[in-house]
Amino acid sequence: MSLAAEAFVSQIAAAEPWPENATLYQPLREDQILLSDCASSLAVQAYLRMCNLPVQVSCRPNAEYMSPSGKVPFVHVGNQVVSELGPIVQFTKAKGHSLSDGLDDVQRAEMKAYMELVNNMLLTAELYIQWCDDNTAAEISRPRYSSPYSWPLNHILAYQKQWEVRRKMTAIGWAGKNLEQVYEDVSQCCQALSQRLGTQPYFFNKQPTELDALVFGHLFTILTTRLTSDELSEKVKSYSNLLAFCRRIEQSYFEDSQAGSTSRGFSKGPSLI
């Protein structure tokens, strides 16, 4: 988005308060959504809850095609549609809701660096495992991704998505990696996050930021999503402070989603508590 477009969106966003009927759109929770999209959706839900901004979750089979960027989740707020965590953070900031205003310039730069780390390592690893590991693609990703559609469209869309992701992996230099190398990348990312978190409740001490929401979305989803192997979740479980971090955010911001409630589409896996 250009600077002029960002300024225009900011002016429009600031003019209207956050509505009670704001809606977040994601793929079908039980049958369709995959690990990476579930993680991204949960990160946005966590962020909005940390900002105390209400949002309803709507699961749609064509959510990906409804999104202005082709990526999920996206939020519909008033007459605005905004997709992905970064732009949503900027959108809420324009309305006067920010989790990182208390950070200084050095801390903001550090926060952005760790968010890039999560997106470049964890998100990319999730996509690799979903679509580049043959067993996972055949047993989980293609069947779930294509589940809302009938033959032959289901096969066409699933293989098209797999081809798109594999082409992206080639472009960023991940196509030549094997699963063990990907798991090692995840482990190194978790180690960096664990060291930065230390004994603090959140990455920048006592108050959460968008980094906390992003990390929670990915780690919690990895821990609660069933794959063909447990190796990915075991990498996260090696870091006790990251597990405690996930439990802390779940207890603090998602208590109303316990006991199997799906009113906000919290997660498709079991609770950590």
The other form holds:
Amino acid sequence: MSLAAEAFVSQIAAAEPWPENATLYQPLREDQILLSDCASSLAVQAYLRMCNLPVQVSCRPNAEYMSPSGKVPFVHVGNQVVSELGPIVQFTKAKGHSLSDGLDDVQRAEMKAYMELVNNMLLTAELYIQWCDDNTAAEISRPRYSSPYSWPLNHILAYQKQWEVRRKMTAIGWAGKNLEQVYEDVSQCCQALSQRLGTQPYFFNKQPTELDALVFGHLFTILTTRLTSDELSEKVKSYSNLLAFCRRIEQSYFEDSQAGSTSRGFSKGPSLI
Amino acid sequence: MGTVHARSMDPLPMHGRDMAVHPDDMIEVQEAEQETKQEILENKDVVVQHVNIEGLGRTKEDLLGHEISEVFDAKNLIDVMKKSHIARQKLLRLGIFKEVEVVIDTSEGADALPNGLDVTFEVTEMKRLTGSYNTMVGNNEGSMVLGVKLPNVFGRAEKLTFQFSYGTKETSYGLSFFKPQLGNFERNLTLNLYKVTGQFPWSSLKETDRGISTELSFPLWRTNHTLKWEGVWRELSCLARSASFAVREESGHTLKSALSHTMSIDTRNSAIFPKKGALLRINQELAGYTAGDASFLKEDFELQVNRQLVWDSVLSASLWGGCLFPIGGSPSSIADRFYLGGPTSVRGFGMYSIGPQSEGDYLGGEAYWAGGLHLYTPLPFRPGRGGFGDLFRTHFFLNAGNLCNLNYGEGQKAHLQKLVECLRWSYGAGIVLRLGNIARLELNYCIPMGVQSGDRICDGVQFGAGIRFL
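Any chance you could show the form predicted in complex with the partner chain after that form predicted on its own?
Let us now look at the entire complex, which starts with that chain.
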């Protein structure tokens, strides 16, 4: 669709209220989903809960291919399909639900900057650890990614994905880094977030915004995922206010849900092995 | 070039360049007839002493023995000419010779009989490598097709073909290796390796298939059978952002490993405008028991019967049908289901635009049937008779068909009922043009009837081009 047509369609969509049967699609929780996708999905779920918009979570082995942009998660609302947190935030804003209306321009710019930081640092570090570290790739990422498929398709798809991610890492200049440097980057990112958060309950004082949802999604998943080594979660654990932040959001928004990883306390969280 | 190989009915092994010796028993039979010294050989008994093939380069001899062996059985001159002609046809159908000429001459040499004949086949082998280049124009796209063929690769009529098609919308390529059985050309083995991309706008679907297949063909009594194993990696994706969610749910990768069997009997005198004869083709495919994740049993058949009526007109009736049974509980994939409608099946409806659909995207069905009744007549007033005009026919048609999904818990009677209710049918007339021996073009005026909500129709003038028509 052309840009004008897309704008027109989203105008139409804005007129309709949020339906009861909105669904969020992600890969299979038990066997297939990887750390980075789980983090993104949790961020979107947290955001929608914060906006008080009901959404059902549906797990599909081909969720990544169903998505219009190739990335999970995506939501199916009415007859619209929107993927990734950024566009979903825009979409809900068009329907009149927003968490960042109370911010002034400076704060909004700051929020965008921190969201970019999380996307460029944390998400990229997650992808690096999953696919560029040979141990993790061989023991966790490739087997999980290819679990719904039969031989030889499972090997073909897993290697294809690995090559794709490695090419992307080369393009953004991360190919030369080693694991230690990546952990160091994660640590620095957490330090920046910790400093911004300080002693406040949320990043922008009293009310959560999309930044809180994004940070919660990534940090909570890192803390509750067992990888080949614990170093990543240790880096996050060293900042106590971030730990408290995650616990607070979990208790406020996810305590009532029976299904899903979030209902189990994150000290003994689910393993993604 | 220029190597001479001589053959006879000698049971001794051949020695390449040696002159073969005619068998002793032939001399005894013919001795009684040696006293006649007539020069006119017509209808006189003769014996074929040598059959030579000249011009062989890389072709191996044992391949050709079977094709020419019958010439030795000829007993008189007319018979020799007939059998030589048949042997020539057989040599040409191997696909390894550009040209075959037959020379029949009296025997020469020390061991020549007075009524002995030598038959020589002068053959010109095809070049080792032939290439072809075509351009094709389709619906809003153009493509360039490059073909490379190696006929007779190892000397026994094996053929290796590579075809590459590069277009504005898609790229496909395929490699194929064909090997006939020695002495029995109709039994052959084909190995294929291919990557094909298809775009299906009626379902807003794009499909990329990468596959490998092996096929074994053989005749059995009067029928032709083909056994095939195919392994395909299918990748489905939405063609447009506006594809319906039902099609979006089918996106992704699947692996299909299937065994199939096709039986066909074709007694028609021509594939395009048959005047008489019938065609029956039955195909079944079982997917899933040899790896892969698609699992189903698929049956379909095609029947066509033709009969000539008065004044050069031909009445033709055809019936198609098929059924797909998913095995193991998982639902069928959109890439395996049947589609109906369009200028090549039920005319008057849009291309594959009959049956279950979701938001304008046609999803196909698990069972279908379609029938057609046609009357072909030459063009009125027969312009261009004997030449260009013979490529055209007028035709009057009646098409009907139905496509639906079956709920297999319901029982046979409910299925039959479902296939009969909501019947779509159409009638009309038009002109048909024959293209070569394979394809035809049609321009019809159609009136669709029995249209159900959701079907897309094309009433009025409809144009169609293709190979297989209902």
